[in-house]
Amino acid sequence: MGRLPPHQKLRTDFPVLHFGGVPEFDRDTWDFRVEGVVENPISLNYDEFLALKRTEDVSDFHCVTGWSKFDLKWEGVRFIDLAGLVKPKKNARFAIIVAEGEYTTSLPLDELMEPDVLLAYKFEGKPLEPVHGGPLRLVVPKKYAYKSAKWVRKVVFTEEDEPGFWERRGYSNSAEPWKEERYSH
């Protein structure tokens, strides 16, 4: 399997690609959460986040829409980190990733522990730009980019899947690059 999955094209640019507005980060304001099947429910502010441990990751980024990139460059909180804090309880099986605009994704937690996901705050070494997900975002490589939502605010851990915004559009709940798993059958 090469790293170009099918039918699409490698990009060097990075286009900007979301449904709605850019919504506004105002730091004093701004908080995350995690609740649903947890143990230790939290709350943090923005400055709580990044005091969290951060991991840098290179990973590729495949759209939708047929473009790829290759050796991004993320800085953020892996998710198993996120999880390690929060202790899921035993029944969790999913997360739902709420983000501004009501905008969500769902992933099962085995592909969510996976060592290149990470909420991320930093790109290429600089704050993460609103117009890519800044203040947060998720970043799954192994999915297509609707999977890493922007701009996140909470986790939900849950027993049963709940598909998200684009999923309950016709688009894959896989969202597979190498099976082209792009809409729903």
Ligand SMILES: Nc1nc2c(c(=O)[nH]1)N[C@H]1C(S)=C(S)[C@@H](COP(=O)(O)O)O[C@H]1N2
The other form holds:
Amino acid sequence: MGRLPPHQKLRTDFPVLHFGGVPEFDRDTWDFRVEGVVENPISLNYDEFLALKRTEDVSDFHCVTGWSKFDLKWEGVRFIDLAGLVKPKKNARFAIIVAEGEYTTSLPLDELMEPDVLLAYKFEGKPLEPVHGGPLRLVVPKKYAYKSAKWVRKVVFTEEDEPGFWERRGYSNSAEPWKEERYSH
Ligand SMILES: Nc1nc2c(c(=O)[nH]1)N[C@H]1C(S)=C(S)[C@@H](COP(=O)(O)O)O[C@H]1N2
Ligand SMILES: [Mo]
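Hand over the structure of the form predicted together with this ligand; the form predicted alone is what we had up.
Now the complete complex, all chains and molecules, led by this one.
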């Protein structure tokens, strides 16, 4: 398996791509919630989020429109560590990632529990810029980047899947770059 997925072009710059505007970040009112089918729902302010166990990870990034980028250095909280805090119930199988505005995406829990999946607040050692999803974005390196939701505010554990913003608009729900799962059919 090559490092560049089929029909992707490598970029060295970091394109900015999203639907709608860049939301404003107000540190005093921002919160992050994890709820749904869990034993211990949580609501954290920004400082509380920064106090969680942090992890650094270097990973690649693949946009479904055809560009990829190698070796992005993220810092944040592993999804699996977050799950450890809220303790998903036995019947939880998916998580819905809810961002500012109308944007959502979803993934099966086993894929979110991979060690390279982070809720990231730093990029290349600096606070994540608003255009790239600051203050907090999901990073799912092994999926097309529409799974890497920017401006995340909430994670809801569920029994059933709830396809997200692009997934309801014709993009693949499994989104695997090496299988070129770009569109749903
Ligand atoms: N909230 C939100 N997150 C989003 C998107 C979006 O439209 N809204 N677009 C996705 C897509 S298609 C891509 S390619 C990446 C782009 O991330 P970047 O702008 O940091 O390169 O963000 C993803 N996350
Ligand atoms: Mo994308």
